[in-house]
Amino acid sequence: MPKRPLEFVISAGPTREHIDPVRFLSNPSTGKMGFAVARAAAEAGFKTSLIAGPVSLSTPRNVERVNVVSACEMLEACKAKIASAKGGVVFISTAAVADFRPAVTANKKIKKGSAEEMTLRLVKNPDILKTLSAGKRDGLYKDLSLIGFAAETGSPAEEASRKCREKNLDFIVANDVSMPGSGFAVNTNRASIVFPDGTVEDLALMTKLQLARKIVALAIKGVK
């Protein structure tokens, strides 16, 4: 586990993949979350940079904000700022990554001209906490901690787990987005905590920086 002195990483908000220069596919993430984990981080006292998709958000005080528009351009900056760090990290990915891109971006406007419809050929964009994971594995990331956000629908904390699993993850925050007042665009949620053993504990609903301070508080135990 990481020892300090400790940073902290947090990826936040949408990302964008363009099909052309004025569409694109992305989501209704609003960053809320993410930024509220990026405050409670720097009012910890720890180094903390936001990697941010694209958002209207302010930036909190004392974080560092790097912003970026597609999951590829989100991963290269995640990458940079975890190499670059002096000691421990803790990266915390609340990011609404796009899981598909388009696989050609044209250069111009695609004109809609006489056509009834229109096939897009997706490919699928990394996974960012899938490949940060495989880079702790090889030794690429040393006293690298790992803790990722699950948007669901339906049955949130059993998904998380395999999430959680399959990435080798720290805990896993996991919501149903579905549900009043935990969803896109607002400042609650209501979440569950997802450990590797299968453990959950579910939290009731408080606001996302409630939340977020409980996020970085497990984040510290944890690397103690």
Ligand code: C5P
The other form holds:
Amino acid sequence: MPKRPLEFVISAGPTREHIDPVRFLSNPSTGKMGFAVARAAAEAGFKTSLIAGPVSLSTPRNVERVNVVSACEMLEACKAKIASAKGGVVFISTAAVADFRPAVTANKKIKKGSAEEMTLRLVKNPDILKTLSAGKRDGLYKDLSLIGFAAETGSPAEEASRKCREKNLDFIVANDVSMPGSGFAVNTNRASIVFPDGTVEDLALMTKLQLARKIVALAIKGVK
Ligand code: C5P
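How about the form predicted together with the named molecule, since we already have the form predicted on its own?
Every chain and every other molecule in the complex is listed next, the one we just looked at coming first.
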């Protein structure tokens, strides 16, 4: 775990992958969980940066916000923040990053034309957590903790522990988005904290702010 002084960098919200200036691929993430984590980190007294995709939430007090649109922009903003940190960094990846983006973004609105079909070619987006994890492994970021989120439908703990190892995370917060009171747009979350060794800590249904405070406390305490 990082030595003090510590700062928090949090990614939040969806990304938008533009097809043309007026159309994009995205998802229903509202950014609520990430904004709650940023609020909790700032309230705990840490320097906190929030790298936010397009959401309609106001910035929590004492949080520095960087607005981004696409996954590639989000990655660059996260790297820049982490590289410029003076001490240790806890990066918490709550963002619902789009897995794919259009291979080409038209710079003018695409006309409907007369064709009955249209094919959109997609290319894979970078995985922000994996990229940062590789940077940490290669010594680019020395004092970096990585915490992920996993929104799953059905057996979230199993999937999450695989992702935790694959992305070399300190821990991952898993939630079953198909359960009532969990997931996108609601104010509550029922989550499990999954550690790389497979240990799972199931949490009760609580507000996103309560969960955020737990995550910040766990992140600064270090891995169990
Ligand atoms: O999408 P997935 O289930 O793999 O997301 C797990 C974690 O990885 C989340 O914390 C998410 O923010 C992060 N992620 C990322 N870059 C991506 C996809 C996911 O950082 N391109």
